[in-house]
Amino acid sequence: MHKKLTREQIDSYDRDGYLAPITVFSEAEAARLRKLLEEAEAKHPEALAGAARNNAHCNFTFLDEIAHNPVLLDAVEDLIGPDVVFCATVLFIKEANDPGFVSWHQDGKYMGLEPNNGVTVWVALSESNEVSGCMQVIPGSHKQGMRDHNDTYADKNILTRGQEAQGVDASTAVSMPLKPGQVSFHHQSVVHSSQPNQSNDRRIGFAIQTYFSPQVKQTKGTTFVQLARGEDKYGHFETAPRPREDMNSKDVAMRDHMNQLWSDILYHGTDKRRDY
């Protein structure tokens, strides 16, 4: 018995490596979450800029609330099973008329998580469409293994290394537009990208990278996780606490520690780093 998704939706994800759109939050709830985010940006700008956009769920209860939302986790459970952990979150924010873009890449290329079968969730807190730079995906590419990536460090490329997957046929791409409150799911091996925001509003996405089974191992360093559902029978990871209030000093220190470890993993093998 499936909890959120239909058999057809699960089969579609298995075949294509992505599923969208799925409504998890109402538009009113998405508006509330966006308001909380923008209030937090105004009050704590240093906590939501640059590298601090990584793992901000450790510092803000409303972001923690998204990552542990039971309806969202029902869908994740339908895709990967009842025992679920996640290791990181990222706020992907493109300002109005922002030239920033995300090149074709695979999430799992640099994460060090093996086997590579987790699911990344992307939650829209504003309109995400082809004008504002919604995500695009290459269907079925998750079944073709990890591709070679070139690290470009391009100025407007908002990925860590500006990494670009090789051999991508962009003519096969499919767009994944989302309304506020809708969610997309994509396999961490699927090839995807997004274009600049040419709209007059911010494009705000909150990505959980990535939900996976506790039996997965980290091969490049140390990763903290939070248990999202079920139980961890393996103990491969340290567990990060959930925040009980916003910007608690101990939680901020934990976020900084997690971000340093995560940076060491994502930039493994290179001496060149950026502030995200």
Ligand SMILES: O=C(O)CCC(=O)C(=O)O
Given for the second form:
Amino acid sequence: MHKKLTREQIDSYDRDGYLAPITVFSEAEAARLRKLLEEAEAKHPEALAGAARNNAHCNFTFLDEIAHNPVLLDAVEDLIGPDVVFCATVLFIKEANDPGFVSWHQDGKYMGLEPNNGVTVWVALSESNEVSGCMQVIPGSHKQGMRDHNDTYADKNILTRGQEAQGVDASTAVSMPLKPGQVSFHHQSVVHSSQPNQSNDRRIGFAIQTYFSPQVKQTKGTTFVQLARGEDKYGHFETAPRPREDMNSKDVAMRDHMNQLWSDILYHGTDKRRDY
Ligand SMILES: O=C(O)CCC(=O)C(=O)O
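Having seen the form predicted on its own, could you give me the form predicted together with the named molecule?
And the full complex, kicking off with our chain again.
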């Protein structure tokens, strides 16, 4: 018995490596979450910009609640099983008319997780469509293994290394437009990208990157996770605390520590680092 998704939706995720759109939050709830985010940005600008867009769920309760939302987790459980942890979140924000883009890449390439069978959930807090630069995926590419990536460090590329997966046939790409409150699911090995935002509104996505089984191992360093569902019988990871209030100083220090360790993993093998 599945909790949120149908058999057809699960089969389509397994076949194509993505599933979208799935409604998890109402438009009113998405508007409330966006308001909380924009109030938090106004009050704590330094805590939600640049590298601080990583793991902000450790410092803001409304982001923590999204990552632990029971309906969202019902769908995650349908896709990867009853025991679920997650290691990081990213606020992927493109301002109105922002030239920032995301090159073709696979999430698992630099995360050091083995095997790469987790799922990234991307929650839309504003309209994400072809004008505002929604995500695009190459269906079925999660079954073709990890590709070589070329680290470009391109100026407007939002990814850490500006990494570009090689051998991508963009003519087969499919867009994943989302309304505020809808989410997409993509496999940690599926090739995906997004174009600049050419709309007059911000394109705001909150990505939980990535939910996976606690059986997975970290091969490149130390990673903190939160338990999202079920139990962790393996203990392969450190445990990250959940925030009880916004911007508690202990949580802020812990998040900085986690981000440093995560950055060490994402930039493993290179001396060239950016501020995110
Ligand atoms: O927000 C985007 O445009 C890209 C997000 C992404 O690459 C991801 O969530 O894995």
